[in-house]
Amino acid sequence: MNARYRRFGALLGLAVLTLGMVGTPRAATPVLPRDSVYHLQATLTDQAGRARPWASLAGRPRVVSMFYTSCQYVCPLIVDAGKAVERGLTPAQQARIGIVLVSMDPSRDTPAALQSVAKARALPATRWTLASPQPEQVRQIAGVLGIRYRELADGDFNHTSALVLLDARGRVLARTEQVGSTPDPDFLAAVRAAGAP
């Protein structure tokens, strides 16, 4: 009899545990604000070759810009500007802020090309994401970030050199068109505030 009750008790316990798991409410997916850039349906492929939705960047503040890896003039200054902002942050703020460079030249900016720039410029993958969207999504991402670009006959691009600060839910908090190794003080102050605990 004891063995029977033990088996019954074990089955009853398993049933209660299963019902408890089924009845446990899951965390609700956060609703994005109306002005979030993450409403845009797009896919990014990063320097490690991982494809993920544009909206997956939500969850932490981000400094976002657009660039292309074969650019010899303005894009290296955009990277310098991101590094300058990062140097102006405490280690705790650096851990809370992500930096994203989105390619406007996805046909050439393969994961290997993106990884090459990340390695050459010492951009740690824990904080920096270099990624290419689908070709038809480049202009849409540029549009939500307020970045203008035009492809030239030689394959280069004329483009806005801007850094855009997004909050964790994809709202634009600040932007700057000052690039290079000296950060825009107002933009840096906004990034510091966004990275505060």
Contents of the next structure:
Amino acid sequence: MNARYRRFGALLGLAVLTLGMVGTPRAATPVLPRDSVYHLQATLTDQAGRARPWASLAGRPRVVSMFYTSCQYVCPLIVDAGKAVERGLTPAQQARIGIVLVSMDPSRDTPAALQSVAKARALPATRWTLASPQPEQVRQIAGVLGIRYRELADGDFNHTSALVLLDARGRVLARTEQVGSTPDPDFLAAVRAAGAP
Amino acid sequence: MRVAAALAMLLLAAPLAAEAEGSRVPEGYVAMRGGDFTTALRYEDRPGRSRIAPFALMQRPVTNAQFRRFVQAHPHWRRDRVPRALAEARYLSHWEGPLQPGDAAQDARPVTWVSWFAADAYCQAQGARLPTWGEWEYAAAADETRADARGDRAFRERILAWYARPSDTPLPRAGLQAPNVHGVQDLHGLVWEWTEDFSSLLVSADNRQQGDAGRMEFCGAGALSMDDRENYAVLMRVAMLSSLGAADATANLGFRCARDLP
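Switch from the form predicted alone to the form predicted in complex with the partner chain and give that structure.
What follows is the entire complex, opening with the chain shown before.
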């Protein structure tokens, strides 16, 4: 490799490094439309323990919901709902749509807790992101998703359930509160359209 | 800019540091002792009295003048720049310009047409936060002489008289009403106020539409209902807050900030 290519290689390395850091919401902000939920400044820690800006979810369409891992009744249904949506997609559509479950219980939903749900429910990391925000950001993320919740005395949560379809730039394309193993047909149609090439 | 703002805050806070009692409470705030408090809401998971920790609450709701200074220092909260996901189209729509409250929204009037995100950001910029519903209800239970005047029919009727006034008349200035026993003004009779946990008030839309005020519940577990059915003022606040999204703004909805106290 001659000097010129080495320099190019170094530049390329720098570019890759910089791209890796473009995850800060400020850097992403200029390309976001005004109604994008990714304008919210928040940090997620995912099932692999990686900290990433909320805005770094931009770049592909996502089906987003909120849950918590110690939940006995409703939250397994939220995972079911995500799986049901996936089943309604072709493999090519599946590859284009990300599914994101944001925890409303970040103090207990450590990467290990999130990972154990991902394993137990066989949720591939290529398509499924399970993540906890900073504690003070939970209500903000719930706010942009239109989800309401209250922590109960025993550590459970009372919450509304919704699946929200975001386009690659964070605009809400569709929303359903029909959560379970039978997908809402209108919502599924919207996800299919978002997953079209 | 941020350094200048911080410096200005330090300078403002400096005179208070000299006062022994006031040293913990910033200017414009009132210390609230807290303690055991019976909310008018009934949660199945939390029967009985709850504990309100000591906190500081702004003496008055945030005014247009105060909010204009915030928007100047944080221009991404200007009405012509704010992301729609964080504030709806009517955000600050009553102001003359993006940085001018103007005649319709005079400086001393409480700011309204603000979203929860904007109110939250304002408080955070002051090193503060929005009060919780419990803190707000605790502070608002007081009249001029009693920490808990809710059992007094005259007190309740005085509050309700405000709700009967037409909402299209111009807002009065903040701070015109007599302080309550804690020294806090305008908790009733001026504007509705955001709370930090407004979206924890889970009232199912069906029940709200049916107007069944006595039994508001959501999803069985942790049902929310009214323990004190005579307390319409609280009931109306809860019904209003539970109907809002975090980006919503209304003509009569403002806010004030709170802080933790050691």
